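Coming up is one lone chain in C-alpha coordinates, specifically the form predicted on its own.
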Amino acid sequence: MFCLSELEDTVRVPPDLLKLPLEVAIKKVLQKLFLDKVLSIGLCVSIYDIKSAEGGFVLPGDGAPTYKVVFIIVVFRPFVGEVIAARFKESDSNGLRLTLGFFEDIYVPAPLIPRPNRCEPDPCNRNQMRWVWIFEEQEYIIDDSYQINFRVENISYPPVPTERAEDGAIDDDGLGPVSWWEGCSERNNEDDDT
(Lines of atoms letter the chains of each structure in order from A and count residues from 1; the text may use other names and numbers.)
(Lines give C-alpha, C1' and ligand atoms only; values in the text may rest on other atoms or scores of the structure.)
Protein backbone atom coordinates (compact mmCIF):
# COMPACT_ATOMS: atom_id res chain seq x y z
CA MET A 1 0.00 0.00 0.00
CA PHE A 2 2.83 2.42 0.84
CA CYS A 3 6.22 2.42 -0.78
CA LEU A 4 9.34 4.57 -0.93
CA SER A 5 10.37 6.09 -4.26
CA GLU A 6 13.50 8.00 -5.13
CA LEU A 7 13.04 11.11 -7.27
CA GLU A 8 15.24 13.88 -8.60
CA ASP A 9 14.10 17.43 -9.24
CA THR A 10 15.43 20.96 -9.63
CA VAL A 11 14.20 23.01 -6.69
CA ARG A 12 14.09 26.78 -6.38
CA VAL A 13 14.36 27.87 -2.73
CA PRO A 14 12.64 31.26 -2.25
CA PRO A 15 14.64 33.95 -0.41
CA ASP A 16 12.28 33.95 2.61
CA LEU A 17 13.28 30.33 3.36
CA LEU A 18 17.02 31.00 3.26
CA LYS A 19 17.05 31.82 6.98
CA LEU A 20 16.27 28.11 7.66
CA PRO A 21 18.80 25.28 7.51
CA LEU A 22 19.17 24.22 3.86
CA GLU A 23 17.64 20.75 4.30
CA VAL A 24 14.60 22.18 6.12
CA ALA A 25 14.11 24.85 3.44
CA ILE A 26 14.37 22.30 0.61
CA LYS A 27 11.96 19.95 2.41
CA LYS A 28 9.39 22.77 2.72
CA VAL A 29 9.63 23.46 -1.01
CA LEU A 30 9.35 19.74 -1.86
CA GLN A 31 6.31 19.37 0.39
CA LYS A 32 4.60 22.26 -1.36
CA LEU A 33 5.40 20.76 -4.76
CA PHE A 34 4.60 17.08 -4.13
CA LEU A 35 2.40 16.44 -1.08
CA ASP A 36 -1.16 15.36 -1.88
CA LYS A 37 -0.32 15.22 -5.57
CA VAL A 38 -0.71 12.17 -7.76
CA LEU A 39 2.35 11.24 -9.75
CA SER A 40 2.61 8.32 -12.17
CA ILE A 41 3.86 6.25 -9.20
CA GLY A 42 0.95 7.07 -6.85
CA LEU A 43 -0.19 9.64 -4.29
CA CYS A 44 2.67 11.42 -2.53
CA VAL A 45 1.97 11.47 1.22
CA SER A 46 5.32 12.47 2.74
CA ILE A 47 8.90 13.53 2.03
CA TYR A 48 10.90 10.76 3.69
CA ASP A 49 14.50 11.88 3.18
CA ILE A 50 16.71 14.21 1.19
CA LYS A 51 19.67 12.22 -0.14
CA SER A 52 21.57 15.07 -1.79
CA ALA A 53 21.32 18.71 -2.78
CA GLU A 54 23.81 20.09 -5.28
CA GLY A 55 24.21 23.48 -6.84
CA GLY A 56 22.76 26.52 -5.18
CA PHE A 57 23.07 28.53 -8.37
CA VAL A 58 21.33 31.90 -8.49
CA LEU A 59 19.97 32.56 -11.95
CA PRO A 60 20.27 36.10 -13.38
CA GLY A 61 17.35 38.29 -12.35
CA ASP A 62 16.33 35.89 -9.57
CA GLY A 63 17.15 36.17 -5.87
CA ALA A 64 16.64 32.48 -5.12
CA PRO A 65 19.17 29.66 -5.34
CA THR A 66 18.31 26.58 -7.38
CA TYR A 67 19.38 23.10 -6.29
CA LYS A 68 19.43 19.71 -7.96
CA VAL A 69 17.87 17.51 -5.27
CA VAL A 70 17.65 13.73 -4.95
CA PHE A 71 15.01 12.75 -2.40
CA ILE A 72 12.82 9.88 -1.24
CA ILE A 73 9.05 10.19 -0.94
CA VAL A 74 6.42 7.97 0.66
CA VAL A 75 3.82 7.04 -1.93
CA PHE A 76 0.37 5.54 -1.42
CA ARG A 77 0.08 2.99 -4.20
CA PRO A 78 -2.35 0.15 -3.60
CA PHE A 79 -2.48 -2.74 -6.02
CA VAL A 80 -5.53 -4.30 -7.65
CA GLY A 81 -6.79 -7.10 -5.42
CA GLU A 82 -5.44 -5.58 -2.18
CA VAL A 83 -7.85 -5.49 0.77
CA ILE A 84 -7.80 -2.20 2.68
CA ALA A 85 -9.68 -1.02 5.78
CA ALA A 86 -11.55 2.27 5.29
CA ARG A 87 -14.34 4.33 6.82
CA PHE A 88 -17.72 5.16 5.30
CA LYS A 89 -17.96 8.73 3.96
CA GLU A 90 -21.26 8.91 2.06
CA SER A 91 -23.59 6.96 -0.18
CA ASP A 92 -26.14 7.50 -2.91
CA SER A 93 -28.06 5.31 -5.32
CA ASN A 94 -24.89 4.78 -7.38
CA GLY A 95 -22.94 3.22 -4.49
CA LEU A 96 -20.64 4.11 -1.60
CA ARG A 97 -17.80 6.56 -1.08
CA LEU A 98 -15.12 5.53 1.43
CA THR A 99 -12.22 7.38 3.06
CA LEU A 100 -8.82 6.47 4.44
CA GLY A 101 -8.53 9.84 6.20
CA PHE A 102 -5.79 11.14 3.92
CA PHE A 103 -7.51 9.89 0.76
CA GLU A 104 -11.24 10.14 0.09
CA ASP A 105 -11.80 9.10 -3.51
CA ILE A 106 -12.68 5.45 -3.04
CA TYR A 107 -15.91 4.43 -4.75
CA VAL A 108 -17.81 1.18 -4.39
CA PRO A 109 -20.28 1.05 -7.29
CA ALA A 110 -23.72 -0.47 -6.63
CA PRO A 111 -22.99 -3.72 -8.55
CA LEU A 112 -20.06 -4.41 -6.18
CA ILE A 113 -22.16 -4.18 -2.99
CA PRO A 114 -23.22 -7.60 -1.59
CA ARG A 115 -26.52 -8.92 -2.99
CA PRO A 116 -29.37 -9.08 -2.28
CA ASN A 117 -29.43 -5.47 -1.20
CA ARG A 118 -31.54 -2.37 -1.36
CA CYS A 119 -30.94 1.34 -1.39
CA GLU A 120 -33.29 3.46 0.71
CA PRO A 121 -33.46 7.04 2.03
CA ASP A 122 -31.33 7.46 5.14
CA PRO A 123 -33.63 8.35 8.06
CA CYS A 124 -30.74 10.11 9.86
CA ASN A 125 -29.61 12.21 6.89
CA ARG A 126 -32.17 13.46 4.38
CA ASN A 127 -29.49 14.21 1.78
CA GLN A 128 -28.19 10.64 1.59
CA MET A 129 -29.29 7.18 0.69
CA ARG A 130 -28.21 4.13 2.66
CA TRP A 131 -27.50 0.61 1.53
CA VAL A 132 -28.83 -2.46 3.29
CA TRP A 133 -27.52 -5.97 2.69
CA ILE A 134 -30.06 -8.75 3.29
CA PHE A 135 -28.52 -12.07 4.34
CA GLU A 136 -30.44 -15.02 5.78
CA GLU A 137 -33.42 -12.74 6.54
CA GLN A 138 -31.19 -10.36 8.54
CA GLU A 139 -30.61 -6.76 7.46
CA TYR A 140 -27.14 -5.28 7.69
CA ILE A 141 -26.93 -1.51 7.25
CA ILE A 142 -23.85 0.00 5.66
CA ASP A 143 -23.17 3.25 7.51
CA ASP A 144 -20.44 5.16 9.35
CA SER A 145 -20.65 2.99 12.48
CA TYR A 146 -17.92 0.56 11.50
CA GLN A 147 -14.71 0.11 9.60
CA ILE A 148 -15.29 -1.23 6.08
CA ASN A 149 -12.92 -3.65 4.36
CA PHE A 150 -12.84 -3.30 0.59
CA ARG A 151 -10.88 -4.89 -2.22
CA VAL A 152 -9.24 -2.62 -4.79
CA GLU A 153 -10.81 -3.38 -8.16
CA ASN A 154 -9.51 -0.54 -10.30
CA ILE A 155 -7.15 2.42 -9.99
CA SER A 156 -7.71 5.32 -12.35
CA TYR A 157 -5.86 8.56 -12.88
CA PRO A 158 -8.23 11.27 -14.15
CA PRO A 159 -6.90 13.83 -16.65
CA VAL A 160 -6.30 16.40 -13.91
CA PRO A 161 -2.95 15.28 -12.49
CA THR A 162 -3.75 16.13 -8.86
CA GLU A 163 -6.84 13.89 -8.68
CA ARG A 164 -7.06 10.16 -8.34
CA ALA A 165 -9.89 7.70 -7.93
CA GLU A 166 -10.13 4.07 -6.95
CA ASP A 167 -12.95 1.60 -7.35
CA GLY A 168 -13.43 -0.98 -4.64
CA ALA A 169 -15.66 -3.96 -3.98
CA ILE A 170 -17.30 -5.23 -0.79
CA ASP A 171 -19.21 -8.14 -2.34
CA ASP A 172 -17.06 -11.02 -1.09
CA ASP A 173 -16.52 -12.94 2.15
CA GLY A 174 -14.72 -10.86 4.78
CA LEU A 175 -15.40 -7.58 2.99
CA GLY A 176 -17.87 -4.88 4.06
CA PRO A 177 -18.42 -3.48 7.55
CA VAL A 178 -16.23 -5.44 9.96
CA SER A 179 -19.18 -5.83 12.34
CA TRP A 180 -20.79 -8.20 9.82
CA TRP A 181 -17.98 -10.71 10.29
CA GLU A 182 -17.06 -10.34 13.98
CA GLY A 183 -19.32 -13.16 15.14
CA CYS A 184 -18.56 -15.54 12.26
CA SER A 185 -15.48 -17.18 13.82
CA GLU A 186 -17.36 -17.71 17.09
CA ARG A 187 -20.29 -19.35 15.23
CA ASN A 188 -17.91 -21.54 13.21
CA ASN A 189 -16.24 -22.70 16.44
CA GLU A 190 -19.64 -23.55 17.94
CA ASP A 191 -20.61 -25.50 14.78
CA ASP A 192 -17.34 -27.46 15.00
CA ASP A 193 -18.09 -28.41 18.63
CA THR A 194 -21.48 -29.94 17.78
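C-alpha atoms forming the largest set that superposes within 1.5 Å between two forms make up the rigid core. Values in this document were obtained by computation on a predicted structure and should not be read as measured data. Positions refer to the first chain, counted from 1. What changes on going to the form predicted in complex with the partner chain:
- Residue 147: CA moves less than 2 Å between the two forms after rigid-core fitting.
- The two forms, fitted on the rigid core, differ between the two forms by 2 Å or more at the CA of residue 64.
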Given for the second form:
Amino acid sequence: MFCLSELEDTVRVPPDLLKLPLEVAIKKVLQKLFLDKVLSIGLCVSIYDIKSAEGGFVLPGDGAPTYKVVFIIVVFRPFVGEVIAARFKESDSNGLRLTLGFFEDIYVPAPLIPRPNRCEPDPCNRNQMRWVWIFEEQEYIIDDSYQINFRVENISYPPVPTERAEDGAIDDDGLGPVSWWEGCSERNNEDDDT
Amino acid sequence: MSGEEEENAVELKIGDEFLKAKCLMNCEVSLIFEHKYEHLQQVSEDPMNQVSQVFEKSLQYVKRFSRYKNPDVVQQVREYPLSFFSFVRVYMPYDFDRILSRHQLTEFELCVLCNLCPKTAEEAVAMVPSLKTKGRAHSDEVIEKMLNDLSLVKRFE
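For comparison with the form predicted on its own, please write out the form predicted in complex with the partner chain.
Let us now look at the entire complex, which starts with that chain.
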Protein backbone atom coordinates (compact mmCIF):
# COMPACT_ATOMS: atom_id res chain seq x y z
CA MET A 1 0.00 0.00 0.00
CA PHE A 2 0.98 3.60 -0.15
CA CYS A 3 2.69 5.16 2.87
CA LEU A 4 4.09 8.50 3.90
CA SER A 5 7.68 8.26 4.97
CA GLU A 6 9.93 10.86 6.51
CA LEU A 7 13.56 10.95 5.39
CA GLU A 8 16.64 13.01 5.99
CA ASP A 9 19.36 13.55 3.45
CA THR A 10 22.13 15.86 2.38
CA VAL A 11 21.19 17.58 -0.84
CA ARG A 12 23.43 19.45 -3.19
CA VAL A 13 21.68 22.13 -5.21
CA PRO A 14 23.44 22.71 -8.52
CA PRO A 15 24.09 26.38 -9.38
CA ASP A 16 21.71 26.47 -12.34
CA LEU A 17 18.77 25.89 -10.00
CA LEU A 18 19.67 28.67 -7.59
CA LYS A 19 17.58 31.23 -9.41
CA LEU A 20 14.48 29.34 -8.26
CA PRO A 21 12.95 29.66 -4.78
CA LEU A 22 14.89 27.38 -2.47
CA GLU A 23 12.04 24.98 -1.77
CA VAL A 24 11.40 24.51 -5.48
CA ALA A 25 15.07 23.94 -6.21
CA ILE A 26 15.44 21.39 -3.44
CA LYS A 27 12.28 19.63 -4.57
CA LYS A 28 13.67 19.34 -8.09
CA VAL A 29 16.87 17.77 -6.81
CA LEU A 30 14.92 15.37 -4.57
CA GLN A 31 12.70 14.37 -7.47
CA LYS A 32 15.70 13.55 -9.57
CA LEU A 33 17.24 11.52 -6.76
CA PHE A 34 14.21 9.64 -5.52
CA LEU A 35 11.31 9.60 -7.95
CA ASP A 36 10.64 6.19 -9.41
CA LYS A 37 13.49 4.67 -7.42
CA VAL A 38 13.18 1.62 -5.22
CA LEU A 39 14.35 2.39 -1.71
CA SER A 40 14.40 0.02 1.25
CA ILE A 41 11.10 1.55 2.35
CA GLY A 42 9.43 1.15 -1.03
CA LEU A 43 9.03 2.65 -4.49
CA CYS A 44 9.04 6.43 -4.29
CA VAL A 45 6.17 7.88 -6.28
CA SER A 46 6.11 11.48 -5.12
CA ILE A 47 7.87 14.07 -2.99
CA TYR A 48 5.12 15.08 -0.57
CA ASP A 49 6.61 17.90 1.45
CA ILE A 50 9.80 19.47 2.71
CA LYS A 51 9.80 19.88 6.48
CA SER A 52 13.10 21.70 6.85
CA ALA A 53 16.25 22.62 5.00
CA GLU A 54 19.35 23.74 6.88
CA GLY A 55 22.81 24.71 5.95
CA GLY A 56 23.41 26.00 2.49
CA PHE A 57 27.16 25.90 3.01
CA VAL A 58 29.37 25.82 0.00
CA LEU A 59 32.18 23.31 0.39
CA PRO A 60 35.63 24.26 -0.84
CA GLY A 61 36.11 23.49 -4.50
CA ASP A 62 32.40 23.19 -5.13
CA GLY A 63 30.18 25.78 -6.77
CA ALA A 64 27.00 24.50 -5.23
CA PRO A 65 25.48 24.82 -1.74
CA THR A 66 24.65 21.74 0.30
CA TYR A 67 21.60 21.50 2.56
CA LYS A 68 20.54 19.06 5.22
CA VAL A 69 16.93 18.36 4.27
CA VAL A 70 14.15 16.63 6.16
CA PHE A 71 11.34 15.71 3.83
CA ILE A 72 8.37 13.43 3.37
CA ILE A 73 7.79 11.15 0.40
CA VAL A 74 4.94 8.97 -0.75
CA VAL A 75 6.11 5.42 -1.30
CA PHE A 76 4.41 2.31 -2.55
CA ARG A 77 5.33 -0.47 -0.22
CA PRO A 78 3.94 -4.00 -0.56
CA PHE A 79 3.76 -6.15 2.56
CA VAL A 80 4.07 -9.93 2.55
CA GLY A 81 0.55 -11.16 3.22
CA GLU A 82 -1.13 -7.97 2.01
CA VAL A 83 -3.90 -8.30 -0.52
CA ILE A 84 -3.63 -5.83 -3.39
CA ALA A 85 -5.92 -5.09 -6.33
CA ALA A 86 -4.31 -5.33 -9.77
CA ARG A 87 -5.08 -5.94 -13.39
CA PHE A 88 -4.06 -8.76 -15.67
CA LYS A 89 -1.17 -8.04 -17.98
CA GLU A 90 -0.21 -11.29 -19.71
CA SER A 91 0.17 -14.99 -19.11
CA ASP A 92 2.18 -17.94 -20.30
CA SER A 93 2.69 -21.55 -19.26
CA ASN A 94 4.68 -20.45 -16.21
CA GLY A 95 1.89 -18.38 -14.82
CA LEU A 96 0.42 -14.90 -14.83
CA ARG A 97 1.84 -11.45 -14.84
CA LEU A 98 -0.16 -8.66 -13.19
CA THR A 99 0.20 -4.92 -13.25
CA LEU A 100 -0.63 -1.88 -11.14
CA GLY A 101 0.16 0.52 -13.98
CA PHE A 102 3.06 2.21 -12.22
CA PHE A 103 4.50 -1.17 -11.36
CA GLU A 104 4.36 -4.20 -13.59
CA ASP A 105 6.56 -6.92 -12.16
CA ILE A 106 4.01 -9.00 -10.31
CA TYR A 107 4.19 -12.68 -11.08
CA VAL A 108 1.81 -15.45 -10.08
CA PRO A 109 3.52 -18.76 -10.68
CA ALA A 110 1.37 -21.64 -11.90
CA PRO A 111 1.23 -23.53 -8.60
CA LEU A 112 -0.38 -20.52 -6.94
CA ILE A 113 -3.22 -20.17 -9.44
CA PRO A 114 -6.52 -21.39 -8.02
CA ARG A 115 -7.25 -25.03 -8.73
CA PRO A 116 -8.64 -26.84 -10.48
CA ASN A 117 -7.43 -25.04 -13.56
CA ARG A 118 -6.05 -25.65 -16.99
CA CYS A 119 -3.71 -23.87 -19.30
CA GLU A 120 -4.45 -23.64 -23.00
CA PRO A 121 -3.28 -21.63 -25.99
CA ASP A 122 -5.03 -18.29 -26.17
CA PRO A 123 -7.27 -18.27 -29.26
CA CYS A 124 -7.02 -14.47 -29.51
CA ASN A 125 -3.27 -14.31 -29.15
CA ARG A 126 -1.15 -17.06 -30.62
CA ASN A 127 1.89 -16.24 -28.53
CA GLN A 128 0.12 -16.44 -25.24
CA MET A 129 -1.23 -19.18 -23.07
CA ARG A 130 -4.29 -18.47 -21.01
CA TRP A 131 -5.41 -19.89 -17.72
CA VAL A 132 -8.90 -21.07 -16.97
CA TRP A 133 -10.18 -21.64 -13.46
CA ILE A 134 -12.87 -24.25 -12.99
CA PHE A 135 -15.19 -23.68 -10.08
CA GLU A 136 -18.39 -25.56 -9.46
CA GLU A 137 -18.50 -26.63 -13.06
CA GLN A 138 -18.20 -23.06 -14.28
CA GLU A 139 -15.19 -21.95 -16.21
CA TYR A 140 -13.62 -18.57 -15.57
CA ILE A 141 -11.01 -17.36 -18.01
CA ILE A 142 -8.28 -15.35 -16.31
CA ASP A 143 -7.86 -12.25 -18.43
CA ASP A 144 -8.17 -8.50 -18.22
CA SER A 145 -11.93 -8.33 -17.93
CA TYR A 146 -11.85 -7.96 -14.20
CA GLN A 147 -9.81 -6.69 -11.34
CA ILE A 148 -7.62 -9.39 -9.80
CA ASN A 149 -6.88 -9.40 -6.09
CA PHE A 150 -3.68 -11.11 -5.13
CA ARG A 151 -1.85 -11.79 -1.88
CA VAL A 152 1.83 -10.90 -1.70
CA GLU A 153 3.87 -14.02 -1.00
CA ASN A 154 7.36 -12.88 -1.61
CA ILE A 155 9.22 -9.72 -2.49
CA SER A 156 12.54 -9.84 -4.24
CA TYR A 157 14.91 -6.96 -4.74
CA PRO A 158 17.45 -7.33 -7.51
CA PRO A 159 21.10 -6.67 -6.67
CA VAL A 160 21.46 -2.93 -6.56
CA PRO A 161 24.49 -0.94 -7.52
CA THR A 162 25.11 1.77 -4.95
CA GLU A 163 25.90 4.89 -6.90
CA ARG A 164 25.83 7.32 -4.06
CA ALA A 165 28.74 7.78 -1.75
CA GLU A 166 26.75 9.50 0.98
CA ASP A 167 24.97 7.60 3.66
CA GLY A 168 21.87 9.37 4.55
CA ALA A 169 18.85 7.95 6.20
CA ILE A 170 18.42 5.97 3.04
CA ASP A 171 19.89 2.55 2.55
CA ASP A 172 19.44 1.76 -1.08
CA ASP A 173 19.43 3.83 -4.18
CA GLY A 174 18.12 1.33 -6.60
CA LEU A 175 16.76 1.26 -10.02
CA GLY A 176 14.91 -1.69 -11.27
CA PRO A 177 11.97 -3.84 -10.54
CA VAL A 178 10.82 -5.36 -7.33
CA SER A 179 9.18 -8.62 -8.17
CA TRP A 180 6.54 -10.24 -6.08
CA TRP A 181 5.16 -13.68 -6.25
CA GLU A 182 1.70 -14.14 -4.94
CA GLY A 183 -0.85 -16.66 -4.04
CA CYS A 184 -3.53 -15.54 -6.39
CA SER A 185 -6.52 -15.32 -4.08
CA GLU A 186 -8.54 -14.92 -7.17
CA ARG A 187 -11.34 -12.45 -6.91
CA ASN A 188 -12.83 -11.51 -10.21
CA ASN A 189 -15.31 -9.14 -8.72
CA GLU A 190 -15.33 -6.01 -10.80
CA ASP A 191 -19.04 -5.91 -11.36
CA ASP A 192 -20.45 -9.04 -9.87
CA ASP A 193 -19.93 -11.11 -6.79
CA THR A 194 -18.06 -14.37 -6.93
CA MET B 1 11.34 -4.86 13.20
CA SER B 2 13.76 -7.45 14.55
CA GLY B 3 15.63 -9.53 12.06
CA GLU B 4 14.33 -12.81 13.37
CA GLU B 5 10.66 -12.08 12.83
CA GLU B 6 9.65 -12.50 9.25
CA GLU B 7 7.25 -10.04 7.81
CA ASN B 8 3.73 -11.32 7.36
CA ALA B 9 0.73 -9.05 7.10
CA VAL B 10 -1.59 -12.03 7.49
CA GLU B 11 -0.56 -12.14 11.12
CA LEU B 12 0.02 -8.41 11.27
CA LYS B 13 3.78 -8.82 11.58
CA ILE B 14 4.76 -5.79 9.62
CA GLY B 15 7.25 -3.97 11.74
CA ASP B 16 6.37 -1.54 14.48
CA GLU B 17 7.23 1.45 12.39
CA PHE B 18 4.52 0.57 9.90
CA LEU B 19 1.92 -0.38 12.47
CA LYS B 20 2.04 3.20 13.68
CA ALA B 21 3.21 4.95 10.53
CA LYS B 22 1.13 6.83 8.06
CA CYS B 23 -0.41 4.18 5.89
CA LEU B 24 -2.47 5.85 3.22
CA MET B 25 -5.66 4.65 1.61
CA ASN B 26 -5.82 4.85 -2.15
CA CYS B 27 -8.52 7.51 -1.93
CA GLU B 28 -6.25 9.67 0.25
CA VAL B 29 -3.37 9.29 -2.19
CA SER B 30 -5.83 10.23 -4.90
CA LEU B 31 -6.60 13.48 -3.09
CA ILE B 32 -2.95 14.30 -2.52
CA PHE B 33 -2.04 13.67 -6.14
CA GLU B 34 -5.05 15.51 -7.54
CA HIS B 35 -4.17 18.45 -5.37
CA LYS B 36 -0.57 18.36 -6.54
CA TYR B 37 -1.66 18.17 -10.14
CA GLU B 38 -4.05 21.09 -9.70
CA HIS B 39 -1.26 23.13 -8.12
CA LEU B 40 1.09 22.31 -10.98
CA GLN B 41 -1.54 23.45 -13.46
CA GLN B 42 -1.75 26.78 -11.71
CA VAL B 43 1.97 27.53 -11.50
CA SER B 44 3.28 26.03 -14.69
CA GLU B 45 2.58 26.72 -18.34
CA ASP B 46 3.14 23.09 -19.11
CA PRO B 47 2.05 20.86 -16.22
CA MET B 48 2.35 17.68 -18.26
CA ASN B 49 6.08 18.22 -18.49
CA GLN B 50 6.38 18.48 -14.75
CA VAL B 51 4.53 15.30 -14.03
CA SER B 52 6.49 12.09 -14.17
CA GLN B 53 5.12 8.91 -15.61
CA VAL B 54 5.19 7.08 -12.30
CA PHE B 55 3.16 9.90 -10.73
CA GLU B 56 0.62 9.85 -13.53
CA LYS B 57 0.23 6.09 -13.50
CA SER B 58 0.00 6.03 -9.71
CA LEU B 59 -2.74 8.64 -9.90
CA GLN B 60 -4.58 6.51 -12.44
CA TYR B 61 -4.31 3.51 -10.16
CA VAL B 62 -5.53 5.18 -6.99
CA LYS B 63 -8.40 6.90 -8.76
CA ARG B 64 -9.52 3.54 -10.03
CA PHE B 65 -9.18 1.62 -6.77
CA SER B 66 -10.60 4.20 -4.41
CA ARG B 67 -13.34 3.43 -1.96
CA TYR B 68 -14.81 6.85 -1.65
CA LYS B 69 -15.27 8.36 -5.05
CA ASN B 70 -16.48 11.91 -4.86
CA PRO B 71 -16.60 13.80 -8.13
CA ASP B 72 -16.56 17.21 -6.48
CA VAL B 73 -13.76 16.38 -4.06
CA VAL B 74 -11.15 18.13 -6.18
CA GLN B 75 -13.05 21.36 -5.68
CA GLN B 76 -12.90 20.86 -1.93
CA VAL B 77 -9.23 19.97 -2.01
CA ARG B 78 -8.32 23.23 -3.74
CA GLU B 79 -9.25 25.03 -0.59
CA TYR B 80 -6.76 23.02 1.45
CA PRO B 81 -3.29 24.35 2.08
CA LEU B 82 -0.78 22.78 -0.24
CA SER B 83 1.72 22.05 2.43
CA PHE B 84 0.77 20.60 5.76
CA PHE B 85 3.34 18.91 7.89
CA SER B 86 1.25 16.33 9.60
CA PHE B 87 -1.18 14.57 7.39
CA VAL B 88 -4.77 15.37 8.11
CA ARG B 89 -7.39 12.96 6.98
CA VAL B 90 -9.71 15.00 4.84
CA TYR B 91 -12.47 12.54 5.31
CA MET B 92 -14.26 13.08 8.61
CA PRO B 93 -11.33 12.36 10.93
CA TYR B 94 -13.71 11.69 13.76
CA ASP B 95 -15.33 8.81 11.88
CA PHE B 96 -12.11 6.97 11.14
CA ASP B 97 -10.74 7.49 14.63
CA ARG B 98 -13.97 6.15 16.02
CA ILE B 99 -13.88 3.10 13.74
CA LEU B 100 -10.24 2.46 14.56
CA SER B 101 -10.78 2.52 18.32
CA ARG B 102 -14.21 0.92 18.43
CA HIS B 103 -13.04 -2.08 16.42
CA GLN B 104 -9.43 -2.01 17.60
CA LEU B 105 -8.09 -1.86 14.09
CA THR B 106 -4.62 -0.84 13.11
CA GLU B 107 -4.14 1.81 10.42
CA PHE B 108 -2.76 -0.90 8.16
CA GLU B 109 -5.90 -3.03 8.45
CA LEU B 110 -8.15 -0.03 7.96
CA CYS B 111 -6.32 0.95 4.79
CA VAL B 112 -6.49 -2.54 3.30
CA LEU B 113 -10.22 -2.69 4.02
CA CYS B 114 -10.78 0.70 2.44
CA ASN B 115 -8.71 -0.21 -0.60
CA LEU B 116 -10.47 -3.48 -1.32
CA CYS B 117 -14.05 -2.77 -0.13
CA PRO B 118 -15.13 -6.27 0.99
CA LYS B 119 -18.89 -6.62 1.05
CA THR B 120 -19.22 -9.41 3.59
CA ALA B 121 -17.48 -10.54 6.75
CA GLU B 122 -16.21 -13.61 4.91
CA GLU B 123 -14.59 -11.48 2.23
CA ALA B 124 -13.15 -9.13 4.82
CA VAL B 125 -11.50 -11.97 6.72
CA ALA B 126 -10.13 -13.45 3.48
CA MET B 127 -8.52 -10.11 2.70
CA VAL B 128 -7.45 -9.21 6.24
CA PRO B 129 -7.04 -12.49 8.17
CA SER B 130 -5.63 -10.63 11.16
CA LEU B 131 -9.18 -9.42 11.94
CA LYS B 132 -9.82 -12.76 13.55
CA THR B 133 -6.55 -12.87 15.41
CA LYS B 134 -4.45 -10.65 17.58
CA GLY B 135 -6.66 -11.26 20.59
CA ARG B 136 -9.70 -9.62 19.09
CA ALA B 137 -11.46 -12.65 17.58
CA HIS B 138 -14.15 -10.54 15.99
CA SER B 139 -17.35 -12.37 15.25
CA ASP B 140 -18.87 -12.12 11.79
CA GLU B 141 -21.56 -9.89 13.17
CA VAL B 142 -19.04 -7.46 14.58
CA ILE B 143 -17.13 -7.43 11.31
CA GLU B 144 -20.28 -6.68 9.40
CA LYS B 145 -21.04 -3.81 11.71
CA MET B 146 -17.57 -2.47 11.02
CA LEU B 147 -18.03 -2.75 7.26
CA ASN B 148 -21.26 -0.88 7.67
CA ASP B 149 -19.54 1.87 9.66
CA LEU B 150 -16.96 2.21 6.90
CA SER B 151 -19.59 2.59 4.24
CA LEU B 152 -21.14 5.48 6.15
CA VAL B 153 -18.02 7.63 6.42
CA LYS B 154 -18.68 10.99 4.88
CA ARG B 155 -16.34 13.40 3.19
CA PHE B 156 -15.07 16.23 5.40
CA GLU B 157 -17.42 19.15 5.00
